[in-house]
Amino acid sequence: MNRKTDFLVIGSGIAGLCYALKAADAGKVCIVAKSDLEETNTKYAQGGIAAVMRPPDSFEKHINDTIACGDGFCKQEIVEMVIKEAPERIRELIEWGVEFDRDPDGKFNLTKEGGHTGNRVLHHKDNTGEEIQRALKQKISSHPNIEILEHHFAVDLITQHHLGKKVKRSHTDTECYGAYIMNQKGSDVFSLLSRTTVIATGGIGNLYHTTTNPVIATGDGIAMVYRAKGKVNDMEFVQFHPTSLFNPGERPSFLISEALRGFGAVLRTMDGEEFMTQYDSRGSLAPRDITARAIDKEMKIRGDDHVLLDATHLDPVKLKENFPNIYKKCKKTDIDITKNMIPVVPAAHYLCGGIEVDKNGKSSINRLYAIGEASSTGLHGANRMASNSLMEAVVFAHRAAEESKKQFNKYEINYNIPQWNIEGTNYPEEMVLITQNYKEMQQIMSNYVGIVRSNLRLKRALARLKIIYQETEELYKKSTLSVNLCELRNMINVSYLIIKMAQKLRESRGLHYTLDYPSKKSGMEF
């Protein structure tokens, strides 16, 4: 069965929903959501969205902070473009119903996070992402031009090779005609054909044991583009959030927002010593790559399972007012953050690389765009600065929508697409095989391709990954299709890309820190 739409959006976070609202002015939009519409990385974003909203802050300061945090890998043109366009996109979010916290005088209550030299982070308490997702979902749900397919899974992009044509990785004429979509309720796969396709599938956190990402963050969009011979870059830059709540067995890990450190909380060792000033003059407000490595080192030196985040010296009333969800969550684990220090550990949080795109979100494959965390725009460089990701998502969603609407009449829906081939897939997969390979993949990535790497670790990781790659591909060829199997396949593809790009970068830069090429900048060995 073939279905068709004008704009196919795969993913339902801030990037996908903002794009959909704008593209719907020109034609029919179909949003494919792997879970419920609101179950996205966006929902779990606590801190906020960065933008220059008033003096004494300036575009120049925000640009300089972003480039410094990106450790020399940012694209200057992109940084300037995104930061200068961000305030207008923020105003648009507000028009769509997003409510950001304000001071008694009506001005935005702007906070400060790691890497920022000024207060420029708009927020809604400590659940900003959830507030944004709420407002966008409400606006999307009532739009007559937008169809939502919840609990549907994008299996693969449709390109020329599905028409029997060979597509080389260097081929510049590759086109995307839509995607094969699985209905999770019945497991049937259908072709969803489109004039334009947008990847907004979010991150890759579940490659690792400990992550702040929801279970749906399995790198699906990046893997699909890689298999379709599209360009992917900067995958070695995986950001670990320094402070997730240490609560063994909980998945995803609960994020303790960086805004809490911006509010004045201090990182300490288990015996109560402040340690971050040994690693960076900014102390507990150092950028995330430095902070995560420092915590990792302190844990290894001392043999501790976690470090502590101390907010006990702060005003208890204001603490509870500004961080109600963190207070409530910690209270459930018998931690009163006004009286007790919070046990925290680093957790896989954000991917700075992804599908290579231009300034309008266009990928190397014609008719295919990528926005949000699944894309690599050049904004973040080697390390994302806190709260710059939601900003990037809204700016690129706008630019991608405007660009794809200009191209709208140039593209026709290709109806010559064959049905999904189910030949040879008569055997249900053995769940134990998928589960075992999933655990092994996470073990490989967590142990060898984490916060601190080395040539030997990466070599071992690749050798072990190849084994489970071969086993999983065999399973995929002969088994009935399932989301679990497709996700495992995608995560193995993405793990391969991270390892190969990490091996290629023979220096420590930003989030990629290797023992074989330690950073000379800070003078501090990790």
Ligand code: SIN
The other form holds:
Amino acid sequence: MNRKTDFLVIGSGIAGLCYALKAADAGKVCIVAKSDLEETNTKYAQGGIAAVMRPPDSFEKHINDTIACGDGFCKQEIVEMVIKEAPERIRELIEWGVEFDRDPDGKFNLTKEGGHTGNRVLHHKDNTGEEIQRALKQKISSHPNIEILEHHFAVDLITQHHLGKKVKRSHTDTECYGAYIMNQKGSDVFSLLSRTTVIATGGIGNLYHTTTNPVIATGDGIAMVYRAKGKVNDMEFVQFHPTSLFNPGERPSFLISEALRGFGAVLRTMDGEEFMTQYDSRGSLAPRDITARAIDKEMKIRGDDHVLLDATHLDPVKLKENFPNIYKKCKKTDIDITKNMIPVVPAAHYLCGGIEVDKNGKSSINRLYAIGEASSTGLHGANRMASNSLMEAVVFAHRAAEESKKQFNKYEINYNIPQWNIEGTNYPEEMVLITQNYKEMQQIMSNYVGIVRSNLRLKRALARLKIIYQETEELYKKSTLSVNLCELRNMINVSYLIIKMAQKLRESRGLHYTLDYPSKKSGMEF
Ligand code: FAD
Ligand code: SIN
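What would the structure be for the form predicted together with succinic acid (SIN), given that what you showed me was the form predicted on its own?
Let us now look at the entire complex, which starts with that chain.
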């Protein structure tokens, strides 16, 4: 079966929904999401969205902070563009119904997070993402030009390869004609043909044991683009958030927002010592790469399972008022954050790299855009600054929509696409083959490709990954498709890209720290 649309949007987080709302002025939009529409990384965002809203803040300060966090790898022109366009996009979110907290005088209440030299983070209590997702969902639901397919899984992009032509990564004429989509109720696969396709599939946290990301974050879009011979870059820069709640067995890990440190909370070792000022003059509000590495080192030296985040000296009434969800969640685990320190550990949180795109979100494949966390725009460099991700998503969703609205009428729907071939496939006899390889993949990535790396660890990781890669590819060829199998395959592809790019970077830079090249060209040694 073939279906068709003008704009195919894969992903229903902030990036996909903002793009869809804009593209729908020009044509039919179909949004595909592999879970419920609202089950996205976006929904879990806590701290907020960064933007310069009023003096004494300035574009210059936000630009400088972003570049400093990115450790020399940001693209200056992209940083300037995004930061200058962000306030307009924020006004649009507000017009669409998103409510950000305000002070009694009606001005936005702006908070601070790691790496920011001033208060510039707009937020809705400590559940900003949920508020954004709510408002966008409401706006989308009533739009006559937008169709939503929940519980539909994008398996692969369709290109000339499916017409029997050879496609190479070096080709500049590869075109995307849409994607093969699996309806999770019944598992049938159909082609969804489009004039323009947009990947907004989010992050990769589930490559690791401990992650703040929900189960949907399995790097599908990046793997699909890589298999379609599109360009992917900066994959070695996996961000570990310094402070997720230490609560063994809970998955995903609950995030303790950096905004709490912006509010005055301080990191301490298990015996109560403040330790961050030994590592960075900004103390507990140093950028994430530095903070996560310092925590990792302290835990290893002391043999401790976690460190502590101390908010007990802060005004208890204001603490509960500003962080109601963190307060409630910790209370459920018998921690009263106004009286007890919070046990925290780093957790895989965000991918700075991804699908290479230009300033309008266009990928190296024609008719294919990538926006949000799945994309690599050059904004974050080697380390993303807090609350710059939601900002990047809204700016690039707008730019990609504007650009693709100008282009989409040039492209015809390609009706020659073959049906998905299920010949010779069967249901996998043993689910354990999938679940065991999933566990192994997480072990490889967590043990060898985490916060601290080395040549030997990366070599081992690659050797072990190759074994499960071959096993999984064999299983994939002979099995009827399932979401679990597709996700595993995607995560193995993405792991491969992270390891290979980490091996290539022979210095320690931002989030990529390696024992073999510790004397990075700029900065400190651990
Ligand atoms: P997502 O919101 O993750 O949406 C991905 C979508 O893609 C989902 O709809 C999913 O179903 C769909 N999808 C994926 N694969 C497929 C497939 N194969 N087929 C069909 N659909 C698919 N950033 C900030 O700037 N500020 C914050 O305060 C902040 N806090 C955070 C807190 C947490 C706990 C987490 C996890 C992240 C936080 N981030 C924050 C990061 C930020 O939330 C994400 O980077 C951002 O929301 C990503 O948005 P997105 O639209 O790119 O993807
Ligand atoms: C947080 O609230 O600490 C998360 C912010 C982010 O990831 O940008």
